[in-house]
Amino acid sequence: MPPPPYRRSPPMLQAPLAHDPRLPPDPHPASAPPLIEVINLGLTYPARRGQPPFCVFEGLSFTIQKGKFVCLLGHSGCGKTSLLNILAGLQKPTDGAVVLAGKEVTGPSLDRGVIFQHYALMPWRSVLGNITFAVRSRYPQWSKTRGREHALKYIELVGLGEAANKRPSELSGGMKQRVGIARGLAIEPLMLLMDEPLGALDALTRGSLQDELRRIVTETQQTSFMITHDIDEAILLADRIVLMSNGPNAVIAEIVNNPLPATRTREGLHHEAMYYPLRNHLMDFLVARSAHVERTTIHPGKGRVPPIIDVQPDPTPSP
């Protein structure tokens, strides 16, 4: 008798992968391979009370390079959380698989590093006793003077000098946010998994952390995943933006390129030429086509192949 559909479809990768056969060519193709490669992921929860199986994404086919920032936008149920949830190892997928640096995610890993929505800080210790307590983790061999040191810089860099003796109740909620960056930047993870790390934050503060988060993911070239529901945020940040249709049984829509210059602003967003094409192909998405994408090419072992979009400029109007 066949497995029920919730269960996880063979066979599973048996060893590591420089790059997935069943992935296709991608039509932008980088010098050296992806640092992460998703391959017809799919989650699906088992059936109760007499309804069937309920999926909530499936065939999620893409990749990452490495110093890249990926945002991802799409509406609420169609399974973002739980996606970063599978690429964190914190949750198992019910068909395919993820791979990084060439070998299966199975479970957590200090080579994730994840910031989440609610900042996840020990109220007991200050900003530099959470910080450090994550670098003795990644670090244990490290003597306490070098993951103070080190500790302390990525205090630095977030601008929080002056509050490393402070604990979280001492703290506002932007602050706090910036603990939480630190403290996945300072165990130098492969790859840093975010979920609306800024939702919570009143509009000023949120800006400023923009700033600040490009600012400093600039300067480390860390790969990034981010989820958003801020479509301004996604252009200012991310390289590549993916869309997913609306849930249940989401799929991955489409992938656009950033066409903004790597040296934008916040302030200078709407100078740019492309930013309104590409801001109102976003809000054209995520208003009329997301609850209408075509899933008919979905395939079994690679699953659905989304395009990768460069957004053209708007015609320019006659006279």
Contents of the next structure:
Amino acid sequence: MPPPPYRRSPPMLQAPLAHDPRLPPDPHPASAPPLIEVINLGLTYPARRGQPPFCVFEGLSFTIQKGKFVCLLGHSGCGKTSLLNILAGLQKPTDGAVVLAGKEVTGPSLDRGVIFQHYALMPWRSVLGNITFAVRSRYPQWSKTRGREHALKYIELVGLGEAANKRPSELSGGMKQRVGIARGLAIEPLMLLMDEPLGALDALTRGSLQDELRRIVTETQQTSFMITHDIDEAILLADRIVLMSNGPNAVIAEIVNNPLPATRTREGLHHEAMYYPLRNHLMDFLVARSAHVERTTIHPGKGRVPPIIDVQPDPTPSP
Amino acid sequence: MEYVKSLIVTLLILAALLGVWAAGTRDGVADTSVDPELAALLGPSAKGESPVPGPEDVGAAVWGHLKDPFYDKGPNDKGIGTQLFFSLVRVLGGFGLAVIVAVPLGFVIGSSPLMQRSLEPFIQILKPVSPLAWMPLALYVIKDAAQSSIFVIWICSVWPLLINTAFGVASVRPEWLNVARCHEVGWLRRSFTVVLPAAAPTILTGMKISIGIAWLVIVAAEMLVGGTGIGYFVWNEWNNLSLTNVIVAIFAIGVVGMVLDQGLAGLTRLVSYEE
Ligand SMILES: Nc1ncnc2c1ncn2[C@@H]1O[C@H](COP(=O)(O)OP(=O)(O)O)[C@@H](O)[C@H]1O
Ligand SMILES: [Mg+2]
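For comparison with the form predicted alone, produce the structure of the form predicted together with the partner chain.
Next comes the full complex, and the chain you just saw is listed first.
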């Protein structure tokens, strides 16, 4: 059977992109145009060797506002990596489109920084060399010293100042991923994309890198999209958590707002009033509901717009 | 400490080999029953001398060559250094031309599965051909003995270079190429800053293999075409019945081959990386 015909839906109608500078600042930032818009995204692998075509996901639609941190939670095999690769432009969807800052994504570009699960550092370059490779790509007009200073700034930011001249083979896994994060940030992208960046690390290292990421994203207000299957990681880092149902034909089941205050820390997480309601909600989804998400019809051009959920506090027993 | 131990063992083995060699080539008692004039005609064996020179003969000859390696007394009498120099020039010339052709071509083959598949049969058929089989064709077409041996070196160096370069380029980790794509790195910059450094250890291993084969082949090629070179030197000394000089040449060829190999091994170490 031939692959399904290539359909590309028209971009969603949106409010005007630029905010009129004469007006006072928008009091409802949520209504500002989103930085990234995923519209009716579908991915189907064509039929092969007697196998029917394999639909990984279809009708994915969601948006990400500038400065927000969004985590994607879902079981293994539901298509998270494929979705991230499409956002990065490394892979083409079979349906739908991704629009970043008003422009359709057609391939990889420097306005998206990608952090890979297995670091993808070049072993023949030092830490500094890996970062300057990125900086020189982003700012080819800069002088060598300027590029070097810029790279060193980000190496300091991830706490690797001492190791700038080391080769990746001399670093631990956690340090390697710090280099990966520094490289992603050094190109000052509109959007940072991370595919289980801490998934290959041991629990202790993962914890300290979670703190580090939390500090960096609150400092830099970097818009980020991160795949994880660690619920606490999502609760600590994310402003919004996108829940994906099990594949094949995966859909986005819902998008959960993180009710925890911005001052949350990893150690204090479980003291937050809303921590357990949120954790229970997410856990309940992964354990029970992710396999039975109802597939609503796909709205032509809009896909399936998932509900945005605000988790309710646990009902306090009445006196 | 390990190094000292292995050095001691090496010296012991060397002493044993020299001892066996000296014992095996010791002159016997002269057979006095043979008429001295006949003995002179029969050569060293009749005089009770071993036909194979012993270590002391070779040592003296080596010393003689080392004192004056570069003399030139006409076409059939040149110093061993001069002859080695001729051979080295041919090997490095043919090898250099092979690098110029095979590395870029291997780059193209390695980065395109289509080229890989379509050139595979040619490489598979031409690679196992002994480079000396090309010699008559080369002599006929080029009509110059020295250039023909350079061509023979070229053709034997090309295959390992081509195959290793293509393999090295084809096995560059996709994640590094994805990093290049995500940074909008153009074709040229990607080739020089990602693909080439990633494939460099494999390419240099190919060079090491190539130059080893080239050094093997040059001796045979020069024996065939004659004129100059260490191969011709060996052949000429065989015609002069000077086994001592043949043995000296064997050592000289071994030493130069080792230097070439170690040189490229050092270069390989420079570009290799630990993942
Ligand atoms: N080339 C391919 N052909 C067919 N199916 C594929 C191919 N690549 C991935 N898949 C399927 O797509 C699904 C999604 O994969 P992936 O995006 O890696 O999932 P996740 O990251 O959520 O674990 C998997 O079920 C996988 O089997
Ligand atoms: Mg994955």
